[in-house]
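Given as structure tokens, the chain that follows is alone and in the form predicted on its own.
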Amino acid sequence: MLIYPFKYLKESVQVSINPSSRGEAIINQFSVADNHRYAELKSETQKQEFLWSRAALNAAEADLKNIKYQGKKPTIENAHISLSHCKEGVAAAFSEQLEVGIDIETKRENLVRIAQKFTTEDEIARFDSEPHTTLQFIWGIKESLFKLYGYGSVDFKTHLEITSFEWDPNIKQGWGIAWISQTCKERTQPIQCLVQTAMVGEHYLCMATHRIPTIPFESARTVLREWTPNDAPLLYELNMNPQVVRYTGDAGFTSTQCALNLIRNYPNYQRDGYGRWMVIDKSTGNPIGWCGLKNNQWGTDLDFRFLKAEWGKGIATECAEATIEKAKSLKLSSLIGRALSENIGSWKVLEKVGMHRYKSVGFEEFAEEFNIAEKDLDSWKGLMLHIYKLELT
């Protein structure tokens, strides 16, 4: 079956469930490793299962023919890719920009026995599914994450942590974020994953992803580069400062503690492929803000929150004209960015890097369709929202 079943990363990873061919016409695509792997089999069992896997592959527009070998995993050179086999039931995944790891399964009767083996309590109330269906997604989330690792000795409990989820009963299908924290010496940092799933008929569906970090870019003054845990301590500054979050929405955090869980968590790189990036001052090497991009359902959001020290030294408006520059590079084709009437500074900024003002409306009528807090409806009332655009195509 070629539907894709997951919410994201339709354009980025091909997936085939179940394809209908397991015949032996799939052979003379067989890359010279697969010959040989295929007439090392012994079993009927085993070589129509190979055949299917094989069949799955093909139909997720892999090239058998590239297929080698990593000891006993089949790899393709400059792509990535990942099988799966249940009690009737295959599927396959190929991605050239992705890594990746998927996972297919049938009800497992001996999972709540076993739970304790591979799950926390904590993991479990992340989850808003019905208890045995949260397991085995639980189950095939962190087969799926041990798949895209690649190189053993991964406890399902210690090594692999869901660190958030969410779920659709109406379409059957969820998505969320995941850890693998061990290393090796071709690993040798902790990698965040998107982790989704689906039902697919009676089939648990779940594949893991991780995409490699945006490569660190530069403003004349700056660095621009992802979040990482040790920037905690400056988005707990930026937060608590009301100045800088007057005009945003955003509370205060009450810990450093809570920074960390929302970078942990964070879930733009992986899914969109860009997000909001750190700016780090190249004359200090301290972060002083952030500046960066946010996949909204009204458009890609240019935004940027800096700390008050930096305010007026022409940061902002700086670190703005590399992140369009990074915008063009993705080949996104065009940028919103949104300020209040009141917040001059923030749409000056969007004006000198070359942002449209193509509308203006009052803060009121915008708030209807969003969960504006209480405390900002009150102290924003009357304002106008100031809407930009800029085309990039």
Ligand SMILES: CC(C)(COP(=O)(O)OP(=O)(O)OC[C@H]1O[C@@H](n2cnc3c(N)ncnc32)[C@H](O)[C@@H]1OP(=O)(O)O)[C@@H](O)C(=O)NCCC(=O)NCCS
Given for the second form:
Amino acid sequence: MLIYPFKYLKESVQVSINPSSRGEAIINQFSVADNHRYAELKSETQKQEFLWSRAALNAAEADLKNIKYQGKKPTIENAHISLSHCKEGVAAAFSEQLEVGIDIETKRENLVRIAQKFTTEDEIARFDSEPHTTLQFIWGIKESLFKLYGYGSVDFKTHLEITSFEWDPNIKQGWGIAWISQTCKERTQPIQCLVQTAMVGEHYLCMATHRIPTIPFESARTVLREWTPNDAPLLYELNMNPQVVRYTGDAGFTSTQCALNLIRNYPNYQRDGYGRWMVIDKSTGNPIGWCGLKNNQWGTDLDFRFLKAEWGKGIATECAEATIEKAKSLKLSSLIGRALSENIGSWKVLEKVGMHRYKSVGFEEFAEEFNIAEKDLDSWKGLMLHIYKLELT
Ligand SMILES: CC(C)(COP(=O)(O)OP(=O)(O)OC[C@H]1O[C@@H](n2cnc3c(N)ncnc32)[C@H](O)[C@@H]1OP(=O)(O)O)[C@@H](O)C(=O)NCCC(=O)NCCS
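Alternate state requested, the form predicted together with this ligand (shown: the form predicted on its own):
After this comes the whole thing, all chains and molecules, with the earlier chain placed first.
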């Protein structure tokens, strides 16, 4: 039985670790290219390793008959595969949607000695696993990022950065966000990746995945696209206006650097395939706010936030409509909207786009689950939270 070892992306990536079959039987399923490659292998150890890796790929539901080679790298057309070996271990990942890199390691005693070559104090400080495990995972994550990148010439310390990481000691799994800043002619922009780690017996397993960004989509007057680091000043400006954040609960940012950190560590696109999108005014090309979706514990929520100068022009309504169409194309089954009773503009937008108010709860009931900034606690007393729903299927 295959057990998916990570927290996220179970639906999009198949992973197999140490399949019980290491056998010769898999040779029957080899592609022409793999037959050639296998015949070229000299040592018995190499042959065993090759067979076991193909058994792992097969267990990860990759069709071995489709394997070809790009240089020395096995590939499958219209899909992504990654393989990793270590002493007594093999791991394979296969995905039709996401680029993927996988790494499996046993304990490496030399990591402390070479740590400064592949990581930094700042990066280590983002991990709260015990010190050796931290170094193993940083190394493994960077190996998996390097494999995902796929075009050589990457410096682990300067081109690969893990910008956030969370570790759950109970299930021995972790996840975070990393950036590959190295570029080349095949990859002209830095890319953001979701990285995941797990302890599987004695093995340290790491996986990096990258999802191609959502293609920008339009409303009549705007374009909606993913946030980029260049959007930090706009996010800062939005959240620094007390009128804009009057009913949102956010504490605001202390600097544009904080807004930039939020963007760089924003996991939603890579993790869920959607998130809040930046709204660009078509007539000027300038960003004017954001609108979009968020995968919350209470469902997928629709929300929006615009610069004060843009209010009252029907922009939020048309962006919410475009977002609902997007949600349908993503095959989401329903959306939730939530707005405070005094935030009339917000709940009017939800009603205009066809959402149905099914509940209103008092401030005290939602205060705990909302992350409400100190400044809002008193001023929201006595308000109701209107909760809306829209079925999409
Ligand atoms: C809420 C917000 C997105 C509304 O954006 P907008 O672009 O002004 O909304 P629209 O122009 O599409 O207006 C939708 C409707 O609400 C009405 N409306 C907007 N602001 C209103 C207000 N302050 N009071 C009463 N009605 C208001 C509009 O008149 C319009 O109704 P109509 O078509 O019947 O005339 C915007 O005010 C905002 O960014 N606020 C700050 C962030 C925020 O609170 N986000 C929501 C968190 S739940």
